[in-house]
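Just the one chain here, the form predicted alone, laid out as structure tokens.
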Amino acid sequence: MILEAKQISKSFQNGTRKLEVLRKLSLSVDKGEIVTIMGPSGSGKSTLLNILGTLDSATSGTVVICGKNIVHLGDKSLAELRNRHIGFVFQFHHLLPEFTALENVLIPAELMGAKDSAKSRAKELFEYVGLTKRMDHFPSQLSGGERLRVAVLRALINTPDIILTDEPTGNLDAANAERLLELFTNICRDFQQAMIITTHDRHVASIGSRTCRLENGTLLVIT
């Protein structure tokens, strides 16, 4: 098991009323495995997500990534573990504009001071997402689906164990949003990397091993 999330709860103070986001929730994915969760917008998608990848905390509960159980550790180790062991897409790609799509790419290798030796990788993968020629293109020079697709090579690049990925869809056209699913499927088969995406479309969703839908703040399994 690659992730394991066990009554997990979260909640904001405004004034002095209470939001719950999330009740109680329970969540596990193991090695391979693409889950895909379902929700409309302010459902707490993003927030779960975010304590699934270590940047924010829950009110309640535990999550445990390979083994190590986040509340029993500190900044630093957190900030290893993520760097590790989780990789992020977001529906915003976040390239720097003033680095290469190479140098975008190397840039968690480069937190690990792995950089040299995540090279050749980092070419491989572009290799396997048919952007080798756009290798020394910055941001600017790319259309959004290779933006994206940069973003989930910056994801891979160390090799983690899950990637986490938010509403990766929302700004592609159809052509784009097809390949990106037809990507995601296919790093799941190839490098047996675990991965959540959160979605509000069916179809994103239907590639999920499991769908789930996060509603009043608990998640439902529907498939």
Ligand SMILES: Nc1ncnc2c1ncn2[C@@H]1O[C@H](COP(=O)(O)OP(=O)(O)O)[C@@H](O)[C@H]1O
Given for the second form:
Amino acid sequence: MILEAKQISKSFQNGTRKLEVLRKLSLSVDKGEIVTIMGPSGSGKSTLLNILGTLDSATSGTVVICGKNIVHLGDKSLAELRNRHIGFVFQFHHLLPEFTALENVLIPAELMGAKDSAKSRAKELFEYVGLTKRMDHFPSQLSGGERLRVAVLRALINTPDIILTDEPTGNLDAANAERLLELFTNICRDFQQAMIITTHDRHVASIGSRTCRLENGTLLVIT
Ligand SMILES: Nc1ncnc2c1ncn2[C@@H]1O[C@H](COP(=O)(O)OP(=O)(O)O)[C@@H](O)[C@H]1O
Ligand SMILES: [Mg+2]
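Since the structure above is the form predicted alone, I would like to see how the form predicted together with this ligand looks, so please show that one next.
The complete assembly is shown below, putting the previous chain first.
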């Protein structure tokens, strides 16, 4: 098991009102699985993904990633665990504008002190997504779809155990969205990559090997 979340609850205090977003939600993800989580805006998708990605903490419940219970880890250990085990792909690509595509992809490897050995892997990844000719371009010189594919490569560079992506197609036109979904499917097949994708779009959700719906703070398995 790559990721196991048990009985996750999360509430936010808004003034005197308590908003319960997640209620005893449980989820486990295995190698090579794509789990898609569908839900309308405000249902708690980002909240859940941030907790699973250790960017936020649950009010109660446990999250175990690659056998490690993250609940009691300090900030430094969490940052290291994230960099080693988790790849993030955000809706906004968050590429650094002053670095080339290749340099952006290498940043997580650099943080691990493995930049040199990662270079050949990065070049293979660029080839894998058909962006070899764009490696030395800056983000401003790439299209929206290309930027997001570069962001996917950055998420992959440290061979993470799981990739988390929050409404990845939200900013893309239909053709680029389709291309990104195809890339996700290929990555899972070719690298046995586990992935969690949140979306409000039924079509995006359909690429999951398992599809869930986030409703009333818990997950209902659809397929
Ligand atoms: N930091 C926060 N403080 C208070 N309320 C929050 C916070 N983050 C999210 N919420 C609320 O939690 C609910 C779920 O939000 P979110 O996880 O962003 O939903 P989704 O990603 O599905 O649109 C919303 O009602 C939102 O307003
Ligand atoms: Mg969201």
